[in-house]
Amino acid sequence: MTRLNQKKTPLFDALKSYIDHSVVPFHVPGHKQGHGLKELANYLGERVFQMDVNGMEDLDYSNNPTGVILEAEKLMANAFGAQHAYFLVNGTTAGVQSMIMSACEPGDKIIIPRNAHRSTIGGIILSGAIPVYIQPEINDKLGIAMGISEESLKKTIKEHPHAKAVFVINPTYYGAVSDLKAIVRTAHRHELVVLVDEAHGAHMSFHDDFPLTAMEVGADMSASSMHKTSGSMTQSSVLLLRSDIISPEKVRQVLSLTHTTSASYVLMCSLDVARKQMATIGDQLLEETLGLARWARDEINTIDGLYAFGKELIGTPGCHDFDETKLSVHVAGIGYTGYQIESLLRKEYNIQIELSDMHNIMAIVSIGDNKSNLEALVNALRDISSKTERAAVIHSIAIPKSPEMIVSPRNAFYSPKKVVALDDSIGEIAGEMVMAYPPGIPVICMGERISKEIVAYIKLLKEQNCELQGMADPLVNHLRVLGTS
């Protein structure tokens, strides 16, 4: 592939360009350069305003490139070393619902790890596809899902021989990779589509130190969040495609049914110079990065009753690779859970870190880090550790194991519902999902059985003060269930 100049940000010389020539604006947006909405525009400044601008010929047409957006994004299927690259301005999520949707028509079966994002259902519903849920390894110690493994694809596959996708999460929240290049090669040999959910591996393409990405192994499409690692701005995200199976025209097809006519110059743009910046220093910015992360890490590891997990757990069952950007921390060898940690952070410390669970927490550390930002994490990890009266440790608690499927999402979606108590949930088929949030993982999807076990996990997180999402009751009282009242 031959490589692109990647100094170059023709989006983004086109915007400054427009607002050079001091146009005078007769089009949307009404805010008119910030002149509508001067409370905000006098906080942010004048600048983001003047780059909040609809399609015109010289700024090209989100929805339909031709000119700089399009060049744009061939410079960013050329960093990424895929066929073709389409912005995104609605996330990841976007990126996920347009690869199912391109990949399965309705009634195709779709190979999914069960730790999937919520994104995934609505792009299932969407699509019409059934799902066919694969279990992902499970860390027993950490209490966490990890990858999936080629052996549990290749049963899967034998069990459904029909199946037309198969779908990957590289890395998973917490950092774990599956052996991506053996579950491509496995997933192609039996015709099979592979498409990548990498939401949280944007950045990993430009360091060696990384584990391998989707358009690296030979995967036919890929969803990257940009904005969670490679320093874009939040929505911002790309789908890329590399594939003799799924047509450009049958992807921007999809796109065009989903995907805003109005679609953000600044958040475009934000994407244009995170590329060149990856692409061309990233290397650099990510070296600075991994120090940083090694040096967190081993110092948590000196502090009584934490376990910052990472490279050691490869080799282990769901973990081919590590992504040592995800600062995971084991804390129930201190009495406390994730949540209550967190919670502490932020009140006693003013830190926010990206997630936690029942065990653990986990921090993004990315290219806009410091030596200090890690510093204040560490030194306040070890304050609560020194303060903290030796309880006794959490044990790990076990995940549900997938619920039976009785309906498919996109029927259980459309059917009738009715609301019962969450105790009186059990045994009736689901007609809404629940999820803890983040990472947004399902604890039970539409057209599933709730068994009793989902519910004595439903009540732990909602003991725990866990963010759960996805409920008509944002309480969890009450579910909706299938069926008519």
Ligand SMILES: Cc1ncc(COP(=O)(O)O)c(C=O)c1O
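Here the structure is a predicted model, which means the values were calculated and not measured. We call the rigid core whatever largest set of C-alpha positions still superposes within 1.5 Å between the two forms. Positions refer to the first chain, counted from 1. Compared with the form predicted together with the named molecule:
- The rigid-core alignment places the CA of Asn477 2 Å or more apart between the two forms.
- Core-aligned CA deviation for Ile450 between the two forms: 2 Å or greater.
- In the core-superposed comparison between the two forms, Leu468 has its Cα shifted by at least 2 Å.
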The other form holds:
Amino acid sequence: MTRLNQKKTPLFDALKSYIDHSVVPFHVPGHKQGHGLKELANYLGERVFQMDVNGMEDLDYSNNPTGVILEAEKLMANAFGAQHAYFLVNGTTAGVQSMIMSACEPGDKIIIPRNAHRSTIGGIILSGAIPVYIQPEINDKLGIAMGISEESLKKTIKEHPHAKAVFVINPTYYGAVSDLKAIVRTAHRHELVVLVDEAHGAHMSFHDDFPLTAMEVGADMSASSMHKTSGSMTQSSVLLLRSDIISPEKVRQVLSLTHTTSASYVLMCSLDVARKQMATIGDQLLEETLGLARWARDEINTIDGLYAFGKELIGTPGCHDFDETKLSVHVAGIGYTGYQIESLLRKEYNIQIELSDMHNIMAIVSIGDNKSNLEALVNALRDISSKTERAAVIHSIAIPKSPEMIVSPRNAFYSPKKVVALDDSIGEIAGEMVMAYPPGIPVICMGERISKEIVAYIKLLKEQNCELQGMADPLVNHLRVLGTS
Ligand SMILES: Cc1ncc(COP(=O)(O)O)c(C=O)c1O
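What does the same protein look like in the form predicted together with the named molecule, given that the last one was the form predicted on its own?
Every component of the complex follows; first up is the chain already shown.
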């Protein structure tokens, strides 16, 4: 692939030129460069409002780009080693949904890890695909879901030989990476399309010490949250395509169904500039980031009761490689839950981490960090540990096996629902999803039969104050099930 001139920022340059020409704006947005919303413009500064414009000839149109947006997308594709890139302004959520809709038609089976992000359910409902869940490997000691194994994929393909696609998470929230190369090889041998959720892997293409990415190992599509780890602004992501099976026209057609006709130029420009930065000096920036993450991990591992896990997990089930910028710390050894540590860090030390679960916390280390940020975290954890009396280690709870799917998620979504008390839901078909952290695996998905074991498990999770997501009733005293009352 010929390397394009990655120093260029065509979209950003066109927008700067538009602003420099002081064009009289008889177009939306109606704030007219901030004059219509003075309080916010005074706080943010007028520049961001000047940049907040809409599609026009010299600035191109995001739904059908032929000018500077197309040029910026080509540079993005080139930076990732993809054939095509599509700017997204509704996050990787939109990317995940578009990938599933591009690969699957109603009734097509898609093999999907049980711990996939909730956006996959949206993709499944919109496309009418039928999910075939594959269990990720579980690290019992840490209480988290890891990647999937090639063996379990082979077994699932054997059981579902006509499946259309396989969906992979690269890396998981905690940094674990499946053997993506082997998965792609196996899937392609069986003519399955490989779709990769790289919400947490947008930086991995730009330094050699990171796990391999979807585009590097020949997957068909990936969705990458540039905003999470590659410097662009929140909601800006990119959809990447390199496939003999899915055509760029199909992807554009799918995007035109859900993509706004008023994509934010502020967000798209942030993609253009972030791509330039990563493609030109990302290697240097990430070298420093890795240095900080490695330093902090080593320091945390000298603190009594804490375990900052990392590359030593490679070779354990579901962990073929590891992204070291996910600074995940197992905190059960000091007798606190991850939720408690997150709250303590925020309230007592003014530190906000990315994620906590029953046993772990996770801090994202990125190109925006510096040594003093990491020192603050390490010192706070040292302080917490020194003030804590060791309590009994909290053990993980065994997850019941996946329930039986009775109705497809799409049919369940469109079916009438009734609300029943949790105890009365046994035997009913779920009308909503219940997702538990840890380990981030849905306990029940819509369309599945609710068993006695599932209800007992939900009660146990509630007792342990686990975070449960996806339901209308956040306390899960009631569940929505199929049927009318
Ligand atoms: C694994 C995974 N996939 C997809 C998403 C959705 O990404 P976005 O927030 O960019 O829409 C997330 C968000 O946290 C995620 O964790």
